[in-house]
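Given as C-alpha cells, the chain that follows is alone and in the form predicted alone.
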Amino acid sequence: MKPLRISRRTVLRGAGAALALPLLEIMQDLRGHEDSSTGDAVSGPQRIAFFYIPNGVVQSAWNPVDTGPHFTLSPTLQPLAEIREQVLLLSNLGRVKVAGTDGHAQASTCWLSSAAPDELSPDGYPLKRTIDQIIADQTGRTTAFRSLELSCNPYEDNKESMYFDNISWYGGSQVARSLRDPQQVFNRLFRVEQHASSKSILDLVSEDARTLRPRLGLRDRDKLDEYTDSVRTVEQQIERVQQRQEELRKFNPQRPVKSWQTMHRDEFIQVMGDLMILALQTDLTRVATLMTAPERWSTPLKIEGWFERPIEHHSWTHDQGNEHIRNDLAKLDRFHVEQFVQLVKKMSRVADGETTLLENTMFLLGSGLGSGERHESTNLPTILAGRAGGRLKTGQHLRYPRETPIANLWLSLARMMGVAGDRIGDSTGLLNDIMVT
C-alpha cells in the first residue's frame, strides 16, 4: 500500500484562518525526506534570526579573558553557561563609523547593512539591502513570508526617525518596517479575522485537525498536541495582556493604553520571541529579525524586576565613567542575555524532523555599537547559537583581529544559507573557522 502523505505545506483552515503545520513525519517519504514539493531535508530547513540590542555594551563587563573551547566567562555572559555548548561567541568584529550621520541611527540602520563604507544612500548612511533581505531572496521562494520584522520598542513619544527602530531594509531608502503589536504580529501570521464568538485561532480550525489527527502517528499526534499547546500559550499571554489593557483604561478612560505599553519587559520580549519561534518552526519565514528596544530613545524605560526605577539606556552609556551606572549598565546588558538565553533554550526543546528548531537555525545576537560611550563599532557584541545544520563549530570563543569587518561574518552566514557570491560590503573573505569543513 502507498503510504499516507500529506505536503509540507498543509495548513489547518477554518473561518477565516490558517493555521500552518510543524514539520512531521506523515510529510516525509520513506527515505527521510519531506514531500518533494519543498525539497527539504527531513532535519528541516535552514533558518537565521537576529536579536538586536541598542547602545552597545560595557566593554570591561562583556569580553572574556581568553579564547577557545574552555574560555571562562565573563560577568555579562554568565547566563550562556546553561546553553555554552551550544553558542559561538565571536570578538573584535566591527564596521567602520561613517562621519556625517548619527552614530546611534547608523548603528542600528547599518548593522546588517551590504554597504560599503563609501556607498553611501541618499541620507548619508552607508545603506543597502541588509544581510536578512539578501538571504531571504533565496529563502523566501518557498515561505509565505519571505522575512519577518519584529521590535519590542514600547514608546509612542515617536521622538526618533525610522532610522533609530529598524534593522532590516530592502535598500538604501526602503525600509522593512518592524511590527510592535504582538495581536497584529499573530494575526499577520495567521491571517486570523476578529470573530466575536471565537477567542482562539485553535478553535476555528478544530474541524480540519480533528480530521487530519487519525491520519497521524503517535509521534505526529504527540508533535501537534505540542505544537496547538504553544500556540495556545502565545494566545494566552496575548489575551492576559488585553484584560490588563482593559483594567488600567478603568484608571485612566481619556487615554487608551495599548497592549504593549502594559506587557514588563521580559514578557514583551519573550512573546515577540515566542511569535518569531513558531513564524520558524512552522516554515512560515526563515528569515527573522528581533529588536529588543530602539536605538538612542531618551525615555525613560521601565525593566520590572531588574531596576527600581525606570531607566535611561542611552543616557547612561555616555556617563560610563560613574562606576554605579557603569554597573547598572552592565546589569542591563546581563539582562538582554538572559532574554537570548531563554528563547535559545526554547528554539532547543521544538522539534524539526529528527533534530532540534535549535539545531537548524542559526539565531544571533548583536548590537550595532560596541560601546555607546563613544559611538564606537569596533569590538561589536556576537553571540551565535545554533548549529546551521550541523555547519557551525559552536561551544568556543574566537577573537579575531581588531577591525576584522563583522561583514566577513555577514558573508559567510549567507553562504550557510545557500546565498552566492564572494563579497558583502566591506568583507575581505569568509570566517572559515565558525564552518564546519
Contents of the next structure:
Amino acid sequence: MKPLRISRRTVLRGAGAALALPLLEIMQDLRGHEDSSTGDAVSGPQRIAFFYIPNGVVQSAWNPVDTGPHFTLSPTLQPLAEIREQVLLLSNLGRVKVAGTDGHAQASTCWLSSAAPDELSPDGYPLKRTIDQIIADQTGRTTAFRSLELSCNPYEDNKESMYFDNISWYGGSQVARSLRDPQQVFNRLFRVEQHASSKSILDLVSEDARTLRPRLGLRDRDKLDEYTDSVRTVEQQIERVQQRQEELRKFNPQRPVKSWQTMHRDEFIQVMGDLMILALQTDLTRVATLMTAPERWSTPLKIEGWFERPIEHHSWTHDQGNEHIRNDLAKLDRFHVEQFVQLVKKMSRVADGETTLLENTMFLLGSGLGSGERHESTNLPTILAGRAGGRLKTGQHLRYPRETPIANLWLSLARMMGVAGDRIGDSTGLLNDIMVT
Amino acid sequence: MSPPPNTQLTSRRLLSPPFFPLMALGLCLLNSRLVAQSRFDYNTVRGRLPVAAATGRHEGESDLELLGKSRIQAMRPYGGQWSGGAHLLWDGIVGEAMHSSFDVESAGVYDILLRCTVAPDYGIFEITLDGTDVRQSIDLYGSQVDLAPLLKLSDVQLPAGPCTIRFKLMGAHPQAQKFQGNKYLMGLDFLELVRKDVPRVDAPMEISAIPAQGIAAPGTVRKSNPPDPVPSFSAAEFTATMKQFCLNCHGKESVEAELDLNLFTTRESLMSRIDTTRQLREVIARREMPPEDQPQLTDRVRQRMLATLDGVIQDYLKKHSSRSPVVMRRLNRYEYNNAVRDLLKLRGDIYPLPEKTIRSDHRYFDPATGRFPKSLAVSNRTLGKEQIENPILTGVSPFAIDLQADGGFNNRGSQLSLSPILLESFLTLGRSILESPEFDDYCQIQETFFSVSDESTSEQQQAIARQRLGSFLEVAFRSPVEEGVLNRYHDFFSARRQQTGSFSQSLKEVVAAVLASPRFLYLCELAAEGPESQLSSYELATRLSFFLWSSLPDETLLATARDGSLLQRNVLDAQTRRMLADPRIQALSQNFARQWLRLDQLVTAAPDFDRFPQYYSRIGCEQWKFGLQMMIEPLLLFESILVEDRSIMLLIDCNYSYRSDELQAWYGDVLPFADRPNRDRFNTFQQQYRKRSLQDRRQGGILTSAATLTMTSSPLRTSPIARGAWVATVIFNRPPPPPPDVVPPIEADDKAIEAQGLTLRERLKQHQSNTACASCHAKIDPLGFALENFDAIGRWRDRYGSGLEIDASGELFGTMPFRNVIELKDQLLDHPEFFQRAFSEHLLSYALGRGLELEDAPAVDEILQNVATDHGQFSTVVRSIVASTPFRYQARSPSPPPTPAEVKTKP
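What does the same protein look like in the form predicted in complex with the partner chain, given that the last one was the form predicted alone?
Every chain and every other molecule in the complex is listed next, the one we just looked at coming first.
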C-alpha cells in the first residue's frame, strides 16, 4: 500500500487544537537508530500500541454479520469505514476467566497478561509480566524510554483498587504505573534538562540500595529489586535522552496548556493519543498503552457532545435488556471506536522515513471483557490497525473458532515485534492468517 | 471493595478468599457476657479530661459561635495569660451588640463566670442572657491589654440547649480611645458554667483512661469465666453431621460454590486447608449455613460443630504461630508529605492534598487540651477545590495517589510497588522542594542546617557539614548512622561544594539525594535470626510514628530508640500516649478514617440533577455539590472521639454531631434552601460547624450520616446492596465476595419500580428466587434495607414517594432482629464486640501495612479484651495495638521465596 500523500494543512487539522504536531519536514529526520532486531532496514523500526476500552461492548451492535475483505460494518463499527483498508477485525478471541477475583479487575489486569490461567499472582490473578512489557524488553534496548503507559482515567475519587486501573505490569504485583496528566507526559518526554541533573543522585542512592540488600529478608529483597531495576532503567533513559537532546530541541513540540480536568472527554483522549503518537514518531519509545478509562468504577461521567446526562457505563452494561439503555451503550462504544479511528488517521498522516507511521505500527483496540453484562471474557472486541511494515493482512474480518486464546494474538504480535519464543500463557499457536507469508 | 450500585444479585460463591477475613476465634456469638442488662452509656466514656478541669468552660475562640463581626484574635503577643492563647474579638458602635451562643447540657441553676479582656480602646457593655433576667454592666477599659477580673453572674436558671449571650455597647470610659474613628472593641477569653443545684463531682461518670495494670502482656489476657465447655464431636460424629447437613449441596454430586466438603471430613484434612476450615466455622457460627430452606442445626449440634472446628483451629495455631511478614513498604504520597515536612521542619505541607479533607485557617485540632472545640470554621478541600488550589511551593506537585487495597488501605507493602516513572517522580520531587523559591522562608532549619558563616574556611565547612549530616541522616533514615553511609553522603557534599562553591546549595543537593534514597522511601526492617524476632528500637519507633503520625519519629521518640528504652513496654506505652496528644495524630483522621469510611466515594457521588436539585449549587459555571458539607461531619465526629478520648461506639450511635447550619437543616423535616434557585443555593466555602446535641436517635453516628447514605446510593434511588456491602465492609470488616458473572438488572429509578406497585425490597426479592442468589443476599441486603428510610441524599422519609410502606426490618446473623435503624443501632450497641473487633482489625491492618490472617487471631482477641473492658475507649484501641505481638515483632519471610520464580521483573 502506498503511503498517504498529505499536506501540511491536514496534519495541523488532524492534530486537534490542543496540541499542534510539528511539521512533517522536520519529523522525517527524527527516527532513532535502526535496530536490526526489530524490523528490517527497509521498513524501519516497528511500533506497537494498545488502546483499552473498559467494561466490554454491546455484542449485538458490534459483531458484523459476515467475514472476509468485504464484510459489512456493524452499527458500532461504522467509524471504521474511512480506514477499513488499514484495519483487521478479529472475532472470537478470548481468555479463560479464573474464579476468585473480580471479573472487572481481571479484565483490565489480565488482558495483556502472559500468564496461563493457572499461574496465579499472590493476590489471586493470572498475572505475569504483560505482553507490552515483554515486547519492550526487546525494543527498549535502544529507545530512550522502554515503554509509555498512559491513562485517561477521569475519576477524581479512588473507588476501586489498582487492579481496575492498570493494564500494564512488570510482574505479578509490580504495576507499570501510568500517567494521566498530559502535561506530565509531555515533560517526561521532552523536558530533557530535568533528567540530566538526576544522574549523580542515582549513583549515590543505588549505592544505598546495594549495601542495604544483603541485610534484608527475601521478600524485602524483591521489593528493593523494584527500586534498583528502576534506577537502572532511569539511568539508561537519561543517557539516551541526552544523546538525542539536540534533535529533540529542534523538534520543539508545544506543551499542552490546558489542564486535563477542564478538557472534554474526546479532547482528553485525543491529546493523550497525540502525545503517544509523538513518542512513537520520534522513536522515543516503540511500545505504548493507553487506557481510556478504568474498569467498573460506577461513577457517572460526562461525555460532552455525545450524551446530555452523565453516562453510567458500568451500570448500563447490566441493563442491556432495556433497549433504550442498550442503544446508549452502543453509542458509547461507537464513541470509543471513533476516538480510536481519529488516532489511526493521525498516524496515517505522520511520515516515517519513506512511508507513514501507521505503516510501521500495530495499533490495537480491545477490551478485557466481551460483554459487561455477564462479565464474559469470550469474543473480546479486537481491532488491529496498521500494517507492521507490510506484514499484516489488513482490510478483512476474521472469525476464529470460539475458545481461541487471545494469547495466540499476543504471541503473533510479539513475533512481529522481534520477540523470540513459541508460547505465551495458554497460547496454542500463531494466528497465521493475519500475517503476510 | 465497592459493589456497583446496580449489581443486585450475587451468586453463592461462599468461599472465595476475600469473603471471610479474620474473624473471632473467641465464641463471641455465644458469649452473652457483654450484653448489658441496661445499655451502657458510651457517651460517658471520656479519657483525657479537659485541661481546664471545669467541664463547663466555653473558650471564646473555639467554643462560642462566631457571628457578625466576631472573630478570633491570637493573644500570645500580649502574654500567656489568655486560656487557649486567644480570645473572641468584636467591635462596633454604641448601640450595637456582640451576640453568641453556647450549649447548656442540662437545665439547672448555674454560676456563670466571664473572663474578658481589657484594653485602651475597649468599651462599656451591658451583658444580657436571652431567656433570663440577667443584666450586668462591665467596663472593659484598661490602660494596657490584659485580662479583666473574673466576672461572676450568680444563680442563673438556664434551660437545656443553646443559650444566647449579648454584650451591648453602651459607651466608653472617658479615657478610652476610639477604634477606627467611632467604634469600641470587646474581647472574651472564656465563659464558664458552674452547676449550683447539684453537688459537683470531680470526675463524674468518667471511665478511667488507663487500666490499672497497663495493657495486658500477651499471654496474660484478662479472662472472664469461660462458659461450660461444649464437647467436640468424635471423628465419626463429625462426618455424620457433615453428611446430614452439608454434603447435599457441597458433596460430590452437586458442588455449590466450588466447594466439595467431602474433602473436609477428617481432622487432618481440616488442618491442611485451614482457611476453608475457618470459613466453615464462620458460616456456621453466624447461622448463614445451612441456608434457610435446608434442614437446620439444633443449637446443641451447632455448638458442638463449632467446638470441633475451634479445636482444629487452636491446634493449627499451636503448630503454626508464625505470622506473615510485613513487606517492606514504600511511602505513599501522604506519608511522603508528612515525612519531608517533619524532617526539614517546614512550616506546613509541601503540596496540597485532597486526602486532607478539612481545611481550616486556624488550628482547631489540639489533642493536648483533651477538648474538641464546640464550634469551628472549616471548609472542604476535596470536592472541587483540588483543581483550583495553588501549589504551596512553586514547582512542587504530588505524585499519583496509591489506590486502596480491596477492603483495606493504601499503605500495604505488597501493593506499593515502584516503577521507573515513580522513581523519576521522586527524583524530580525532591529537587523541586529544595529548589523552590519559597523554600528558605518555609524551612525552619534554614539558618541552623543549611547556612554557615561566611568567614568559615573550606575545611571548617567540611567539618560542619559532616557533623550536621550525621544527625540529619539518623532522622531521615530512622536508623543509627553507619560510617559508610555518612562517608558517602559527605563525599557527595564535598564534590558538589567543589563544583558549586556554595555550602548551602551543596547541602540542598545532598538533601535532595536523601529524599530519593531507598532508606528514606521505604520502611526497611533488617532481617534477623530466627522465625520471629522483636523489632529493633529504631524499627519499632518507625512503625509507631508511621502508624500514628504517618511520618518520621520526632526527636523525643528517636531518643528512646537511641538508648533502647523504647523496647521497654512502659516506655513504649508512654510514648504512645504522648503521641496521641500531639497534633500530628490528626493523621489518623486524614489517612485512616477517610479510607476506612471510604469517604472518597462521596467526591463523585452524583444524585440525579433534576430529581435532587437541592444537592447542587452553581457558582460561576460550575455545579458544586452539597456532599462537600456532608463529608466533614463523620470526620469531625471521629476527631472529637480521638481528641476527647471517647468510645469508638459513638461512631455507631452518638448524642452529638458537628454540623454547619445548612447541614443541620438537611436533616430537618423541611429543607429551607430547597426552593432557592440553583445559583448560590448553599455555602460552598468556609463555614461554622457547631456541636449539636441530638435527641433524635435516627441521627447520630456514621451509619446514618448523610455522607454515608448519599455515597452508597445511585443517581435515581437508594442502593440497598451497595449500602449493605458498605456496612459489611466498614462496620463488620466482612466484605462480601465479588459480584457474580450474571447480574440481573434492576430498574435504575425507584419511580419505575413503584409504578409496578412494588417496593425496591419486593423487587429485589423477586430477583432472588434463585437460592444461590438469595443465600448471599440474605446477609448483605438487610444491612442496607435497615437504612431504607433514608433517601438517596440521606434525608429521612416515612414512606416511599408513591406512598408505599418502607420495610426496614431485618436480622443480624440470624439471632438479632431489628425493625428499623434505631433497633439496628441498639443491636450493635448491645453486642459491641462486633464493631469493636472490626474496628480493631481495620486499625491493626493499617498499623502493620498488611492484611490480617488467621495467625493474627490470637493477637486480635487480646486487643479486643482490652477494648471491651474499656468500653471501646479510643486510646485503648491504639495502645493495645501498639502493645500487640504483631506490631512489636517481625515475622521473617519463609525460605525459599513464596512466589515461584517467574520472568525476572526488569523494568
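Owing to the predicted nature of the structure, the values given are computational and were not obtained by experimental measurement. Numbering follows the first chain given and starts at 1. Heads up, when I say rigid core I mean the largest set of C-alphas that superpose within 1.5 Å between the two forms.
If the two forms are fitted on the core, does D102 show a Cα displacement reaching 2 angstroms between these two forms?
After core superposition, the displacement of the D102 C-alpha between these two forms stays below 2 Å, so no.
Once the core is aligned, please say if the CA of K223 is shifted by at least 2 angstroms between these two forms.
K223 C-alpha, core-superposed: shift of 2 Å or more.
Does T72 count as moved between these two forms, where moved means a C-alpha shift of 2 angstroms or more after fitting the rigid core?
The answer is no, as the C-alpha of T72 shifts between these two forms by less than 2 Å after core alignment.
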